[in-house]
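So this first bit is one chain, no partners, the form predicted on its own, shown in structure tokens.
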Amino acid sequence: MNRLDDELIQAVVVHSRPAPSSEVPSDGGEAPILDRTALLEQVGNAAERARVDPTYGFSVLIVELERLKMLVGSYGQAAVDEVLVEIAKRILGLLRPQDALARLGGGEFAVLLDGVHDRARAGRVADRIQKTVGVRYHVQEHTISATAVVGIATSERTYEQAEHVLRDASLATSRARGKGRRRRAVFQTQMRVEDTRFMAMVSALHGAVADDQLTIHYQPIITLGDGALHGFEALLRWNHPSLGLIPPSEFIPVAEETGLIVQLGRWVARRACKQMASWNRSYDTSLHVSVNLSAKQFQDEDLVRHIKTALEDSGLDARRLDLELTETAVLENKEQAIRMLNAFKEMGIRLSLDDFGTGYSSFSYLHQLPYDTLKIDRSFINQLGGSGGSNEIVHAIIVLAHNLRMSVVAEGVEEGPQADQLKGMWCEYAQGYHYARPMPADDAEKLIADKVRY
């Protein structure tokens, strides 16, 4: 048992209990805090009782502290350990003596609710736990905001093994995490099927990296003023040997969740920089290449170094590399992201804010970050020429960007009239199926060689 677990056990003795939940009324005394082995024993006993007694039931909740790695990186392990001790106290304050709490490791806790097998009741307890955990903690001269996701498994299903209960609660936690911050989810059988499919995709994706099944397609970005090529956006594709091209919508979320996106992102940056440097030398051009960065990549301390290496190894002029990022990618770890963005700017790299208009606080942060380009989300472009004020919104975004000395790229341009309207609004660049779909490198090179204008 490690030091933190010892502190958690001591917390049972010294903490002051708040009023317990009305959903799980207290009989007095303290709920125990257990290690994983002891928890499995209690869950196993509860599962056995539920199999023979139709009137009895239980629930297991997994409570996961969100953004654990970011908190440790920002405040240090010691400060986060103090927060975890306080979280344990708070959860214990909601439990009865017949319930139990265990720390599973990292920022994960498991709660056994004895006699509570109704989803609605278990959900209300989960809500109370999230509320009591989701406060500010003052430790070591820091003020740390904590939030949690919760997954729930109930004995409405018959369980033979305690491990299966925790497995299903963990699957529900993953589903809650996928919904966003401060969410909860109750296990459903379909989640198990989806998890099996997910794990198969993870295995296949690792094989794709090892077997060189990945490729890049390039979508042209057009200068609206004269129809010339401005550059390309580099888009990752998976060319499966038997399934053909697998859509990014199927494998990118898997890469994001598993952290494999960091490795894939490095590969894309190296390959795209090398390709664009070769084209610019061969055809005496100064085209740009845009590479997307995800939120996970901003958690990679080596991101700046890897981008710098990609530029140096390829010989690409840093001014011809555009890094595209969404608002969410920055705000999930704002301080570290800003440091990285400033480092990119010092190298001469251009920064683009992708999917502008979809974030809840784009305007409030726009002036604080060193963007060069703003990309208007396709949802606005699709409605150009219709009712609802879309024309006015797009025009206002373009004016705002220009006032902040940014250029503008319109995404998702599908029709000629949209391009004409954008040109009339002094939008500089556009991309979309009206011009070209993403294409293999050979087709993109042909556009360059032929000096195509749209």
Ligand code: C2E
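Just so we're clear, the structure is a prediction, and the values are computed from it rather than from any experiment. If you superpose the two forms and keep the largest set of C-alpha atoms that fall within 1.5 Å, you have the rigid core. Numbering follows the first chain given and starts at 1. First, how it differs from the form predicted together with this ligand.
- Domain motion between these two forms: the smaller of two rigid parts turns 40° against the larger, based on C-alpha superpositions.
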Second form
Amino acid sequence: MNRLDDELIQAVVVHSRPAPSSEVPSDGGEAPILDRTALLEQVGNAAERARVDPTYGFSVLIVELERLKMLVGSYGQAAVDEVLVEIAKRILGLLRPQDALARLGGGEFAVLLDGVHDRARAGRVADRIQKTVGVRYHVQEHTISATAVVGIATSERTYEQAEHVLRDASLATSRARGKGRRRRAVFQTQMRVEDTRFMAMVSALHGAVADDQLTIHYQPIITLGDGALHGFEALLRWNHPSLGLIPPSEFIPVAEETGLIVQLGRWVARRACKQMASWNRSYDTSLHVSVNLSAKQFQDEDLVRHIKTALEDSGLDARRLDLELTETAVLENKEQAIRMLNAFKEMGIRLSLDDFGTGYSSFSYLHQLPYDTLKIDRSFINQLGGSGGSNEIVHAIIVLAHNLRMSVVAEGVEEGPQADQLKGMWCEYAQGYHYARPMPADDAEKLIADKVRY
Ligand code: C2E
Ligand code: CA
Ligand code: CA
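Got the form predicted on its own; any chance of the form predicted together with this ligand too?
Zooming out: every chain and molecule, the one shown earlier first.
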């Protein structure tokens, strides 16, 4: 192992006392891993020392394995347990004897860095931890990739209680999680303020539902062959009386975290079905409407019944409804989700796999699940024409989808040449700013009335 600088010490941690209730199954001779209580005790001691000794400081890092449920769904609990054991070993390999590691439960670990009080140093250790977690795992017959987010709290502020250090590191972790994958964040007082903002957002969102501030925008999906409208994707918008239009990226995660998404999702499905049924009647068309379903909705036993009611009440032909879901949505709730997907198929509803290419893209599941359509994520489409191999990847995905009897929607088509290339690859449908942005229902209706061709 390279000794990069003074923080990277190869020694495996020898703790002041062994952890009696290590949650990570140990395979014998490994150094012990503390439990939460033992860690809190050490953090408490460090905090106390930092209060009296101005030259001393410490940091606590919370390392959270991302997409734990999905890993368990894909590889099984036993394999994931092995990965967790390996992660613990790898982290220990980066620590010094006076540091400490604890498993907090699930895919969460806490690290105490003794004597490290500046955020830059703590950040460098976090970086190494993330890198080592990111090295592939070979367990059972699988090769598994994992990533982690890290939240950091340092003794730059004075702590009276060990719990508070962990709470702040945890808050930083959730902030890191919100920024994307493999991120990290250092706790700042601001985050506590923002946390209250989160609570404010929750109550505002409840108000939005009650006060009719939610609306749906519709984005055209085009048939590449003839440039005609195939249908629209229904995209939720929050029209806040003073803040204006709030994008879904800001409030959907809040709605998911609080469970409100179930209610919102029902509303979107009902509204979108009703709208499309009315357009298809008025203009004698058979356009499709796509409705997004989030992972949380698959935990709602009543999902199938609500979708059924939305169809019945609106009179929309089930074959014109496309439900869009991501791999995560299915893998996080595997059995229940598969049961629901089959129920949707029996009703004649079409299923689309959204954001393909961004998740784990477990090809092994592709043919097991009854998808009709695969939506290639825009991160691939916007690289079309470049030299990064995206053309080949997109082409391969289209061929694969066709072999599995799925049609393909290219998302995020922003330029004409991309559309031409996709057409040349026999991609059936396209969606993106090149054609139209999501728009209010009235504007969408005009496109239908005008029989627009792109
Ligand atoms: P998504 O399902 O992937 O929806 C497509 C997003 O890409 C939309 O963002 C759309 O405005 C944007 N987009 C479309 N064409 C282009 C393009 O050419 N370039 C670029 N840069 N972007 C393009 P939007 O409306 O902000 O929605 C974001 C996400 O919020 C959606 O991603 C979806 O995951 C979620 N969402 C929206 N409405 C709902 C809903 O009713 N229920 C649930 N569960 N999620 C929703
Ligand atoms: Ca979508
Ligand atoms: Ca998408």
